[in-house]
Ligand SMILES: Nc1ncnc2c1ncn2[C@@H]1O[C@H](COP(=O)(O)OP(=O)(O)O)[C@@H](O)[C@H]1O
Amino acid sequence: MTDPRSTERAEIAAIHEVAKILTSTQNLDRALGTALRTLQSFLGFDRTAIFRPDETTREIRMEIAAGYTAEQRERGRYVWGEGIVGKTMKTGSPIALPDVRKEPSFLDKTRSHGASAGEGPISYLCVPIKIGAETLGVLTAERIGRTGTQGLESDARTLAVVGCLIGQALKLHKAIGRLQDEFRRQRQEFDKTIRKTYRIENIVGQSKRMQEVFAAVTSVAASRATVLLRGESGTGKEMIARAIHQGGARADQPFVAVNCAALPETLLESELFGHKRGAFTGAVEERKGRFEEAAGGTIFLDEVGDIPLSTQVKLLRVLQERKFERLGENRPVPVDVRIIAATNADLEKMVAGGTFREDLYYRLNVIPVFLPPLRDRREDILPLTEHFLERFNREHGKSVAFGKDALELLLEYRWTGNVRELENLVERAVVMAKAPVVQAQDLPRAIRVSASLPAVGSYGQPLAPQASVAASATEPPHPAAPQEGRPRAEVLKAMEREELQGALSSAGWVIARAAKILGWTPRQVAYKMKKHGLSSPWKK
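Let me have that sequence as a structure, single chain, the form predicted on its own.
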């Protein structure tokens, strides 16, 4: 006689093991097959199976099985309400039979029960796989030679619990499938948007200088030649790099951007080339580098002038041989990737000073493309402003425009931060606007003051006089208005300090909030606070 406590322990152990199996992998079919074999091992079942309806024909098929041959499994097909499996699927109720061969509704479609006639009764259990009131499938199990109903009831309870676990796994798998399908759909939409956005004809630029840039991009896009983009920060080097990628044969392959200035020297080499497990402290697993991620496509190395000399040697090898070695590994890894580099540094001066390798410079400088600063293409300021207005009005659900006097100030300003500074200003104007039209007095003080100061050349000589913009009658006199004979730099510094202090005060001296108000980065705010000797009054 079997010890009831031993049977109960086996049932609990089986349920626990099945639960672990179903939550340990995303390969559902493999997990279900292992779960069925676990039921056989722990509870002594001779055959187990999972039936699920076909979503198109609704035919109920034996999908996963243990103890059946491939031919028997293929024959296990039912319609709704047909046989024991069909009835359980239709009613959602379990069926337990002490000897299935004595049941008139049992059809033995698998033809697997005739050879067992001399082996005693075949107990058969059929339980629904359910989530709430919905029946997702059927779980069956049979044991040859067990008599009585006490063990049958215990088996039925155990299988009912297992059926619920399988139901949860099926539901989760279906949800993951929907999420993956949605991710693929969104990725395809994103790729279409990227291709449309970064087509060269969609980049705003009517000036002669930008038309020359566009012509160069069109010429180099079809080749695999290395391109070096030169220009000040904020001139749109990454956008041009993406346009080159999208205009070539690699458009369907990855575009991987790396800001070399944003990574410390100790991490840059691992980021670019990857590492083997144990290559350094913290390298707990193997990791692909950006070059491997960009295989077949394009890698964009922004701020390439900030790459340390030790890493420049490896980068040179990639350019020469199209091979590299992961950190902690001596095996060369071949890579097919196009390299586009960008910098705002004077590489020629760095080469002369020994901080940038001359051979690497010539390898990168195959096709140089120079991006002009915004102050040298003022005819693009208004089209860019209109483009950013349309975008931010759509994003923030507004309908804001710039007044004529405000546009004149935008045309006169020098835009040391180039297109990025203009973009930040337009977004700030849209977000902060209290009226449909942004006037001159609504612009940052630095822009208003720069228009009232005489322009100077590189060596401080006065340029042609510019018309000053009259202040609004409703605006109080500016406390830091330029005084006669007062240096321009001093006036601008005072204005910057006052604007920074006002934004910090409005933001409760929270740097991130102040940065959003000013259209700067938190790092810029922290730097300028130090520069102007400003600190939070809440800090002792």
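The term rigid core refers to the most C-alpha atoms you can superpose between the two forms while keeping them within 1.5 Å. Positions refer to the first chain, counted from 1. Note that the structure is a prediction, hence the values are computed from the model and not measured. First, how it differs from the form predicted in complex with the named molecule.
- The Cα shift for residue 80 between these two forms, taken after rigid core superposition, is 2 angstroms or larger.
- Relative to the superposed core, residue 349 undergoes a C-alpha shift smaller than 2 Å between these two forms.
- Residue 334 is not among the residues whose C-alpha shifts by 2 Å or more between these two forms once the rigid core is aligned; its shift stays under 2 Å.
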Contents of the next structure:
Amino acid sequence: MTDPRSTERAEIAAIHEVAKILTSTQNLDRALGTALRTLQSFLGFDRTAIFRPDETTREIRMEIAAGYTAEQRERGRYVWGEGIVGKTMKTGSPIALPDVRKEPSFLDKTRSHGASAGEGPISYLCVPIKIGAETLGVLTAERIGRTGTQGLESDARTLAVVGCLIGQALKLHKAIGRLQDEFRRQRQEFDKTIRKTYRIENIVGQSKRMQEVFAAVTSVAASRATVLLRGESGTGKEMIARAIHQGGARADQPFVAVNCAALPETLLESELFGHKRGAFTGAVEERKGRFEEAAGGTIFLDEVGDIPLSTQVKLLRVLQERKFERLGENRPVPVDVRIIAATNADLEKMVAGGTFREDLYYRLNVIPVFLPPLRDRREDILPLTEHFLERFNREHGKSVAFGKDALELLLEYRWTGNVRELENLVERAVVMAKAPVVQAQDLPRAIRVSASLPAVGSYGQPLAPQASVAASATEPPHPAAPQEGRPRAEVLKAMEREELQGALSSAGWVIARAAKILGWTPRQVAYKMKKHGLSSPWKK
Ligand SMILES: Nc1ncnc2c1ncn2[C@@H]1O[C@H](COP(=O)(O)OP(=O)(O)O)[C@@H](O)[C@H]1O
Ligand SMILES: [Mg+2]
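Output the structure of the form predicted in complex with the named molecule; the preceding block shows the form predicted on its own.
Below: every chain and molecule of the assembly, starting with the one above.
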């Protein structure tokens, strides 16, 4: 007999090794195979195996094995309660036999014990793989030609611990599998909704300029070419980006949108490229970047003009070599993504001024698509209004229409917030409407007022010629109405201030909420607050 202390050390080493293997990988079957071979080599077992019941038939099968041939493994099947394996599965209690061939309930199903008949006793151990009271499977191990009760006891002890470890691993794996299934299901649902929302049929535009945009979308969708979408905020850049993605071969792959203006430099880099643990202060976990998330699909880089120069270099590399590096790692990762970028910034001017790399500009500007502001395509206003009315009536269970004079105001307004502003206005009108027809006086003051002022838009620029139509005569006078003798720009400024202040106070001075009311971007709201010297009364 070997020295008991060295046996104990081998046992502890084996358990330690098995624990490490079981927690180190996502491929459970491979880990279980390695665990069994580890038991063989550390403790000298001749054969080891893991049995698991089939979920529907309950037949107990040898699933992972070491020391058995493929045929022997295939024969290792038991019904519930049959043989030693079936008994352990049924009772959840371990069985340890000094010589298995003397055991009447031993069936030798694998027929692996006949050939070794002359080699003396075969000690056989069968322990349950358990989580609490539930038996998930069975672990067996045997030694040929050696006995001794002490050896058998210590083997049983070790295997019992390993059985527990395997039980934990199975449980964890099952939980992860369930989460992954759930995640996949949710993503499919979500993708379906998104696809419904962003089909090109849902994009409205009768103007010649939008028809040109649609033609461009259709022709570029199928390729992987980089697209640069230009246009003011709210003109539909993100919507067009999704339509390009949906129209291409990558429609089933992810569409990942990143707003490059929303994050400070280091965070933007780790957002885009991911990072290793400890890559910078605060990087406590390893993180996958958005490029990796978009693999096989499309990444939409919104506000690309806001990317700092140092990050521009890395983006250029992705465009040139289709490779990037995670923060804190210098191993290039290949990536297959389509890039669609969008900006409202004057990139050409930025290139001239040295704040945007020229090489990156050319790489991005392969297929430029320009989305015209709504005021330059007034023939889209009514179809868009129709479209949003239909949608919000459906969503809010109403059936509201716009009166003729209200529609006229919409046609004249400058729409600095573009389609987004119109969309928000229609939703608000539908929600607030007390009567079936929305009249001019039900519309927000900014719209009524700017239309009543001939020839000047709310931002001091001249309006398109057809836009100067007098406001309804029934309009009640309000404090900010244009007054005799006051310069028009000043009056307008006062009105804008009033509108802004009104929205802010009804939004509790939450900028994002006020932006929603006004149909502006939060950035526009913040800018105008500064311009008019307005600040939240809550802030000291
Ligand atoms: N042509 C259009 N047809 C229908 N809805 C549109 C159209 N253009 C924009 N929208 C809507 O207006 C809003 C703003 O569009 P978005 O794509 O986010 O603009 P941008 O990215 O240019 O700021 C979105 O809710 C979008 O659904
Ligand atoms: Mg946008």
